[in-house]
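Have a look below at one chain only, the form predicted on its own, in structure tokens format.
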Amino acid sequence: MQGLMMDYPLTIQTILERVNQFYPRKEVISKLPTGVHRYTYGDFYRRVHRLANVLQDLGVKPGDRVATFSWNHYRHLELYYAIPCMGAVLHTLNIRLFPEQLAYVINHAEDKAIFVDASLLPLVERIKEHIGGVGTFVIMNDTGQPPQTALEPLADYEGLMAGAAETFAFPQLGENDAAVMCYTSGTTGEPKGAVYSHRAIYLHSMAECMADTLALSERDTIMPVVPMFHANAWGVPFAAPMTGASQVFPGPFMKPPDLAGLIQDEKVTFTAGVPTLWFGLYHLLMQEDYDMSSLRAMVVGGAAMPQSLIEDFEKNLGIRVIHAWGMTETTPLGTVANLKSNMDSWSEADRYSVRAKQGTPVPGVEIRAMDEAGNIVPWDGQTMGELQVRGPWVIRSYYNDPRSPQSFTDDGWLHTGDVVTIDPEGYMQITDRTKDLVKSGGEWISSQALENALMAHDKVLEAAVIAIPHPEWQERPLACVVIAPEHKDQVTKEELLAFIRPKFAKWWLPDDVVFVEELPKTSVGKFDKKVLRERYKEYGL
């Protein structure tokens, strides 16, 4: 017997005809190289009708891949909304690949036109003569004037908007329809495409609003760091919509200053961003005064935060951190980092403790974790094993890739690289990726364990863990360390050495510690270890 229940498409139409219904008044703000831009929801609405028809007119059909090349602000959630609402298929473009990259997924994708910041087209002509089944190039542009370009054929974002018309009927559209689609940033490889359907986006958006996930409402101001190139931005451009919340965009404006100047004068209560990021707006909120009483949470993921940083944030910012988990593949939110009721009686140190997992999976997310035999490891918050998952809005394979395959369980779960630990609460503890674990005498030593260790220190400011080989061990951990700037030549090794010796067996303690100026960093902002592996293959052989 079926359940006689209507037949409702969960789609992105939806969160686009409630947001201009209940949150017309409410603003999207955007940080441009000439100022400040300020529109209403209502504005958005009608721009986006507009947009559909320049999407039209230019010849793109339901299906068809448009893609996106551009940083985070109001013209690029347009495009957010108008490619998928009018049945095709937005292609977020990682402008941090490299050319060879980039032309690949170009090409993959087979992406009919790219709209593109014009402060970006640099990046984009030194690959126009291996991207030539692109049949428009539209340039984004806040001065007015034409830019000087070799892209052909061309044409002005707010030039076509102008001669659009306010109102486009949208198709019906089915709930499995491809809706948006993100590579994959091919750290072990060509980068691999994930394609999301309406549904998938519709389902991940509820939860990100979900109380214990990270409770979005219409009462936010919300400024997403992530860039809208990289997983949708973790889904904020489409939950905070749904919500009603308002949005504040950066752009290019990265920067600390940049970003503590807008979550002051925006009154932000709530952004999300790697820890790169928030390393450095630590260091300035220390050292500079900002008003930050209106934030509420800052969502840290791509990488762990360090339990000290989240500490210190807090203690000494007033600035509560959320950890939570995701990848390309799962939409990309997995787990969250909040606590249960049962532990507001636990000591400090252990809520820490568990605020420095990555989490328990949302409601729709399931995870396991596997060892190598392929047995089930127990939740102990011990035993170590690959982290796999499965739900509604992870993929169950990558776009016309026939790599897929060993990607994927035999019985439908996601092989995710991470090695994990899962303790009795149900709380996940990424330990290391499985390419990045140092296996010094047929045992594992987890390079995060050591860098998050490191960078309790006060005057580390970044620390990788990489695995060097050796004659005897097979490997050994080196730290690559960044001190901060105001530290600069007052930290020795053996100072950092004993500062973690407490914490660990003898044997997992690095051989070395060598200093850096920066550490390498990935198009989405991780430290970059097979750049630092390269580097440092030989030391001490």
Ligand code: ADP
Second form
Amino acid sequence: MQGLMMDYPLTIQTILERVNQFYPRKEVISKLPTGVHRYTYGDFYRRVHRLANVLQDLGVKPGDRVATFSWNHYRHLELYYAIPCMGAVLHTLNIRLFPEQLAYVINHAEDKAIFVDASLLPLVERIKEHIGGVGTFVIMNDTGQPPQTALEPLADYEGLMAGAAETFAFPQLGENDAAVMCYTSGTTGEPKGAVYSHRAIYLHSMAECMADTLALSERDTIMPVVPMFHANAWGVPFAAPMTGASQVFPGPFMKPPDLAGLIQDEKVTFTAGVPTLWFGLYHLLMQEDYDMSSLRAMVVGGAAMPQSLIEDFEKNLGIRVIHAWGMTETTPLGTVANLKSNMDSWSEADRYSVRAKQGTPVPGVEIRAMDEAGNIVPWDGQTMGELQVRGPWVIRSYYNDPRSPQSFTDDGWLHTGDVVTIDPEGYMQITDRTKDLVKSGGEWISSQALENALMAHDKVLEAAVIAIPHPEWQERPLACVVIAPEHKDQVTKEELLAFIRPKFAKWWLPDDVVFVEELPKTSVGKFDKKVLRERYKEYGL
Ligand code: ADP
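With the form predicted on its own in hand, show me what the form predicted in complex with adenosine-5'-diphosphate looks like.
Whole complex next, starting from this chain.
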């Protein structure tokens, strides 16, 4: 049977129309160096149309890639809509990529124009000799001063907007048309491009709002702290307008007092970010008083959130933490750790241990784990295997990349490179990335499990466990630990090992602990274990 349902393309255009039709008075708030900027979704809608005219005048055609190099703020949101709605492809550039990687992704994507925050110009200037193919640099002046730059040809965002008409007839798009692209942050290798279709983003937004996912609703005021330059700020800039929720953007103000201040002043109800951010926020809130009563939940992902911190946030501050997992390749949300109703009667300790897992797949996503022999591992919560996923918002190839085939199984699943267990209730728990596992005498040791146990110690701020070469066991774990400044020099290696000893088999325990001032981080704030492995590759055990 054919033709029973309407052929209605799932596009970002429909989200844009909806937010203007039903929620034109809801606010979008951005903190910028020039002050707090506020306007409504109605204003936003009109400016998105102006911006589409601007893009057209710049010569942008359907299918062209247009890049952003920008913090989270209202102009970035305008680009999030105008570019895909006119049929072009929004390419969010990671402002923390190394210069060579940045030039590589700009050239690989063949970006036609780059919209750049004036405050970030120096980072683009460093590579100007290597990105000659970019037609125009459009400056979004967030500093209030005339920008000084050698980049050319140059245009000013507000100047172009002032001269543009407020109406634009968006073309009819297909739901499988490309809308957004983002390169992986390169934690484990060179960046690879993921291109998301309109349909993927639309379906992902719906799934994100579901009650047992993040339960986003019109009543929320949502602050995505996770950058809009990485994995679409976890889809919040698309999901929030779909529901009519207000949005609060921190701009370049990412320090704990800025975030706490915004949550308090704007009555933020929901926020999203990586664990390192929330470590900092937790320590601030334990020392200083802020009114966090508006905050109903924070979603945490991108790296493992230690169970101890989930408990601390809830027990000491009354802030609910939702642990989630995703990847650039999965638009990005894949799993969320909410409890099922049958777990209400479980002990508190058991419930927290479920919520510290990465969770069950959201509707639309399927998961399985496979061992090295190619067998699907049982869902017993014990057996480790590599996580594979599939679903309507999982990419099926990398953009123009010969490495693509090796990332997918013959039967169409994505290799995630994450090593996991899945329990009988279907909750997935990451034990490691394949590249971070410690392989000791042929057995796997989970570096993440050791890190989480170390970070549960109240004097430990951060801990990363890496594999270092060992003559007998091939690899052994080494723990690199940052002690909280107020407890500096008060903790010994023996004390830390004694603290975690009851939780692990003896052969899992790190062979040594080194105390460091800080841990190297990747462009998106994850522990950079590549750097640590290099640093300690000749460490004698
Ligand atoms: P990159 O691969 O460059 O780090 P991504 O942001 O796409 O960039 O990273 C996705 C990876 O981050 C996942 O494959 C997983 O290893 C890790 N990750 C994401 N969420 C979590 C989480 N909640 N717990 C542990 N690891 C996570």
